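In C-alpha cells, the next block holds one chain alone, the form predicted alone.
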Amino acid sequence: MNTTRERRFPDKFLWGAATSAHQVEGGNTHNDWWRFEQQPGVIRGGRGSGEACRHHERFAEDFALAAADGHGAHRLSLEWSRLEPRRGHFDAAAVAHYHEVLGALRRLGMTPIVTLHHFTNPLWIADAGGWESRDTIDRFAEFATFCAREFGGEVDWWCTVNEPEVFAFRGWSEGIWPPAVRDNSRALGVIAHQLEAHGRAYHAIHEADRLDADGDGHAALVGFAKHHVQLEALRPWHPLDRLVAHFERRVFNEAVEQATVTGRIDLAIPGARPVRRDVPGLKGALDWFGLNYYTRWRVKSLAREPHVATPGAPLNDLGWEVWPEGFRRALHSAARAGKPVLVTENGFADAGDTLRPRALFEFAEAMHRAIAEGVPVAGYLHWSLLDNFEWADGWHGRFGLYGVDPADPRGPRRRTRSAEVLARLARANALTPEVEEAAGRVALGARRD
C-alpha cells in the first residue's frame, strides 16, 4: 500500500547530475594531480584516473543517458590545463572540444552548470606557487574572463571554485592530496586565496559574458560550492570535544559562508596563524549558493582518528554517516547567505546500490522539507552521474547512477536502480508513491549497518 502523498517541488526546479573534468575525462596529464598519482602510494588501491571514463570521447551518450532519465541540468567542469596548457596559450582543439560539449547538452536541453576550478591546477600554476601565490588569483581572474567571453553564448550558470576549505585543508592539512603540504597556517591562506579568488572571478565574469544562453533574461548567475559537513561532539559531556567541533564549524562552515556576505576573511583555528582581511570585491559576490552535502562527522578530541560516524549510523562504502536530517540543517544554513541555494552535490557510495535507492528518497523528502520551511532551494545536482575516480581514494568509492568499470571504461555503462529513482523524480517534479516505490520501503533509521 503507498503510504507517500504527492509533494512537488517548485516550478523550473532543476535536476540533474554533476561531474567534473579530471575524475571522468581521462587523459588529463598536465595538471598536477596526474603528476600526483605517478607517486607510489599516494592512490588507494593504486589505480590512478588514467582513462578514467573516456568521457572526454563519450560525453555525447553519458549526457543521452541523462536526458533519458529526465536530467533538466549537468554540472561539470572546465579542465583548466587542457585550455591553457601553457600562460597565456589556449589550446584551440580544447576550446572547439568543450564547445561542443555544452553545445550536446544544449541540444538535449540540459542546462550546463559550469565549474572552473575542481581541484585540478596546470603545472604552470601549480610550480609557479599553487594556491600559495596571490599571483595565482591573477592568472585564475584572467582564465574566468577568457572563458566568459568565449562559451559566455553557451553557460550562464557559472560556479568559479569548488570547496576551498576541502581543497585547503586535504592538500595542506592532511597533506594527502597535492602539494601534500601539512601545515594549517598555509592551508588557511590557501582557501582565503580561493575566496578572493572568487571574488575577482565573479566580477570578471559578470564583465565578460554578456549573452543571455537561455534567454531568461540573466547572462550570468555566478556562485560557488561549498562543502558543509556537520561537525558534531562526540561526546557532548565533554568540553575538549565541543571546543574542537566548535572552531572545526567556525572555519570550515561558517567563516566561508559568510565571507561573500560580508566581504571579510576570518579564518582561525588554533596552533594557526589567522588570517583575517577585508577584501571589498568579495562582499556581495554571490548571485546563487552551492551546497556540496555529504555527510556528518563526530568530533573527538585527543584521538588517533579525530572524526568518526556516529555508533550504529547506517554508512556508506567509505565509513560515511548518511544522515538526512543533517541535509536538511545545511541547508538552512546556506540560505543565510541570502540567495537561492543550488545543491552542487550529494551522493553516496555504494557500489551495491543497496542503500543510495532509499537514500536518495529521503534526502530529497529532507531537500522538501527545507523548501517548505522557506529555504530557496533552485535545484538538485546528484554526485555523481557515473563512477569515477575519486582522488586519492581512487576508484574505490563508487557514487555513479550510472557504474563504470575503471578496467574497461570503453564498456557499457551499467544504469543503477538509484538512477530510476532520481528519473521519476526528476520526471514528476515531485515525490510521489511511484519514486518511494522505486526506491524501497525500508527507512533507513531502521538500518545498523
Contents of the next structure:
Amino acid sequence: MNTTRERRFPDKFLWGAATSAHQVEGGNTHNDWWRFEQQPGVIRGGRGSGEACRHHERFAEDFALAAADGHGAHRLSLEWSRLEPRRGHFDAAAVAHYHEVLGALRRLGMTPIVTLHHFTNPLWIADAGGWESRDTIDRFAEFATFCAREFGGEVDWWCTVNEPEVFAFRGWSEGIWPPAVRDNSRALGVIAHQLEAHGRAYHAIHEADRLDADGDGHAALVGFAKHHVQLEALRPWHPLDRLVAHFERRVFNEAVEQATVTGRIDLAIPGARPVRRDVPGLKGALDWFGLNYYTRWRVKSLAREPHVATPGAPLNDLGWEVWPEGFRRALHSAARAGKPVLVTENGFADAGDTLRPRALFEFAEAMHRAIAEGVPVAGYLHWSLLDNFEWADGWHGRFGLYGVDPADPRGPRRRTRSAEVLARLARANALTPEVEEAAGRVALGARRD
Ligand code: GAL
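Given the form predicted alone above, I would also like to look at the protein as it appears in the form predicted in complex with beta-D-galactopyranose (GAL).
Zooming out: every chain and molecule, the one shown earlier first.
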C-alpha cells in the first residue's frame, strides 16, 4: 500500500488527548481509590496517586501544550468526590475550579469531552454499598443532573461512565482494584448497575443541559466509553480455548456494546449468576459510542495465566500486544451500536517513546481504513496527554505524550516524538508524508523487540 499519499480524515474530526481526574490532578483524598492506595502492596512500585501530575494546579499550562500541538478537543473527568464531598452538598470551590478548567479549554479553542464517572467514587458512595447498591444509580443520576445544569453552558459532549466492564472485573472479579472483591456474580451486577446508570444519566443530562456551548445545534451529546479487547483462542485448535474466548467476548464486549441498542442487559459467565433484564429507558439512550481500544489477549484455558499476548508480537511496556488491525476491527464492532464512534482512548505505555510514534501512525492508518469502510468516526483522543497514575500499575505504564516525573510533579513536562506525530496528524487532519516522517518508516510488523 502507498503510505505516502495524503489520506484525509473527515471535516471537523476531533483530535486530542484524554485524561481522568484521579490520574492527573493529585490530592483526591475523598475518594475510594485514595483510601485503597494507602494499603501496602496494592499498587505496583508502592507509589500511589499522591500529587499525581499536579494537574489540578497546572491545568492551564498543560492545556496550552495540547493546544500548541493542534489539539481541537480534550477529554477529562469531573471528580465526583471533589464536587460532592458529602451527599447533596456541592462544594463551591470545586465547582468554581471546574468552571476555570472548562473555560481554559474553551479559550484555547478545544472542545471539552467530559466524563462523569472514571472509576473513582466519593467515600460516602463507596461506604453506602458502592455500585452493588441500586441507590448508587439514583445518586449518580442526581450528580449528572447537577453537572449538566451547572456546566451545560461549557459542555456539549458528555461521557457518562468509563468502561463499566473494566471497572467491574478489576474491582469485583480480579479483586485488584477497590473494593477488592473476587466474585463474578457480583461483578456482573456491577456492570448492570453502571449500564442502568448510563441510561438514567443519558435522560437526566438531556433534560438538564439545554445550552448549546458551541452553537452547532446540539446542547448535549451523550455517550459512554467502552473498553473493547480483542479476545481470541491462543490455540485455535483447542475447543476449550475457543469456548472460553467466545464467552469472554460475549460478556465483555458484545453484551455491553448491545445494551443501548436492545435496551436489554444480558450478562452471563459459566459459574456465575447471570443478569438478564430489560431496562426501561436504556434502549436508544446513546448519541455516540465511546471506544477505548488498546490490545488483544489470547485466551489460554485452564492455565494459571489465562490471558497472554500473541507470541512474537510487538508489546508495550505493560506487555500488551500492539496490533493496529485489532483497532480497525474494534471500530467496526463499535459501529454496531448504530451511532457515531468517538475514540475516547487509545494509547501505548512506552517510557522510552520508541515504539509509540510508529504505533500511533499505524493506528491512525487503521482508523482511516475503517472510516473508508464506512465506520462513522467522529474523533480520536489519545491516552494520554501526560504520564499519569496508572491505577494498580502505579507509575509503571507511561502513556504520556508529555513525560512527567512522578517524583517531581512540579518539574518540566517532557515533550515526546509521539506528541509531534499527533500534532502533525491534528494539524493536517490527514495522514501525510510529514506525519510518517515523524513516526519513522520501520513498520511495527518488521520490529524484533
Ligand atoms: C483504561 C482507563 C484509563 C487508563 C488506560 C490505560 O482502561 O480508562 O484510565 O488507565 O486504560 O491503562
